[in-house]
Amino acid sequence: MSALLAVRGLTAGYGSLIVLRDLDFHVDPGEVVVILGANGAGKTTTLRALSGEISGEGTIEFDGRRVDGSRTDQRARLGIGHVPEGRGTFVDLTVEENLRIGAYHRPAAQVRSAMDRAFGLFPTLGERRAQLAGSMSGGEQQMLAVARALMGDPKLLLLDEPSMGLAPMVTAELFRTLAETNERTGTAMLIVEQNAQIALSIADRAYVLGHGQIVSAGTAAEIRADDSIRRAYLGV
């Protein structure tokens, strides 16, 4: 089976600052892969290169083709999704319009259905399609986010710090609902995220970052089977 997402040599930062090194790495049809690491490690910078927020040196195939070089909205329709840290949600906007935004460059016929699917996976939001996105509560910004990006259809979803600001009760259901998500839809996903715990509890494989490294990858179970990396990142 061949890659949906394949990354070689990945080398990225913010002008004269390089925070990625020649990172190699792939993500699978279908397949929820998590990226661990310290704070600084190059996490969000990961995701930022490959959404095309950034530019950096190497090469990124998507789907078969490479889309290194590309722009974040050629990325997007290409099935590239991406759901940044802070969520990026338009709060003087109705959960419908913020929804609507998602699926900016999809044909008017599917927006409905795809509104459907998303609250099928998320009956909050069907419930509150027409209140301001602003006076929710950050669970269900967050959780608006996530199927904001699902309207855009994508094969993979990038998502950086899901939980972040997020009491426990909240974060639970929130990957529970990404990991219902990916079994119902098949859309492949890449968390950075610092609950390792949580993360890993969904996830098919991992890649540790340090120093904008990989310093380790393997299987959720081998990963979590690992007393450097439980010391260093699962606080067990």
Given for the second form:
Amino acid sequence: MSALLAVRGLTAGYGSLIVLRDLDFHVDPGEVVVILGANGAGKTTTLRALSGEISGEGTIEFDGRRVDGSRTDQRARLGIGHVPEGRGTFVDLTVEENLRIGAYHRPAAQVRSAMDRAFGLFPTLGERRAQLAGSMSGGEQQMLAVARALMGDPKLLLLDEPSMGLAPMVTAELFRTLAETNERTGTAMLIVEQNAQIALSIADRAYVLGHGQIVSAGTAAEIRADDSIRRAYLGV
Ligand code: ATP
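Can I have the other form now, the form predicted in complex with adenosine-5'-triphosphate, not the form predicted on its own?
Time for the whole complex; same chain goes first.
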């Protein structure tokens, strides 16, 4: 099987600050892969480089073509959906309006069915379609952010720290919904998380990032079982 996303030699940062050094990793179609690592390891920067918000060196191949030279909106059209840190929800718009924004580049005929699919995956959002996003709980807003990204019918969803600011029970529910979404839609997911435990519980594979380099890679079970990795990089 050829990879959906294949990254080779990715080096990126901010101005003269190099944050990521020579990363190689991949995501297969339909896979759930997590990138774990301590604060400041470069997890968010990795997703930014993939979505095109920052540029870098190295090659990024997505769905059989090079995308490292293309803009964020071009990558989105090709099927890379991004749920950024802090969610990026429009708090003054309703749930339904937020979802429509996620499908802005799709023909009107497809928007309806995408909306129905979103409400099927996230029934609470269906019940609250006319509610302002800003008046919903943190967990509901995170669900909305995921649902909005799915409106673009991505082949790969990039999720930045989805558990951020959520209570443990809400986090558990969110990850259950992510696993179910992956199963029902076949959308591959690349999730960066500090909560290693919960992320590994739904992942097929994991990479551990330390100071901008991949220090370990394996199946979720292998990473979970590796005490030295857990102690050194995951703080669990
Ligand atoms: P966290 O979980 O704290 O968000 P992270 O693993 O996602 O950590 P990044 O946000 O990718 O880490 O940050 C990696 C490094 O890049 C840090 O040293 C950070 O200070 C630096 N950095 C992040 N964003 C910028 C920016 N816009 N300009 C300059 N440096 C940045």
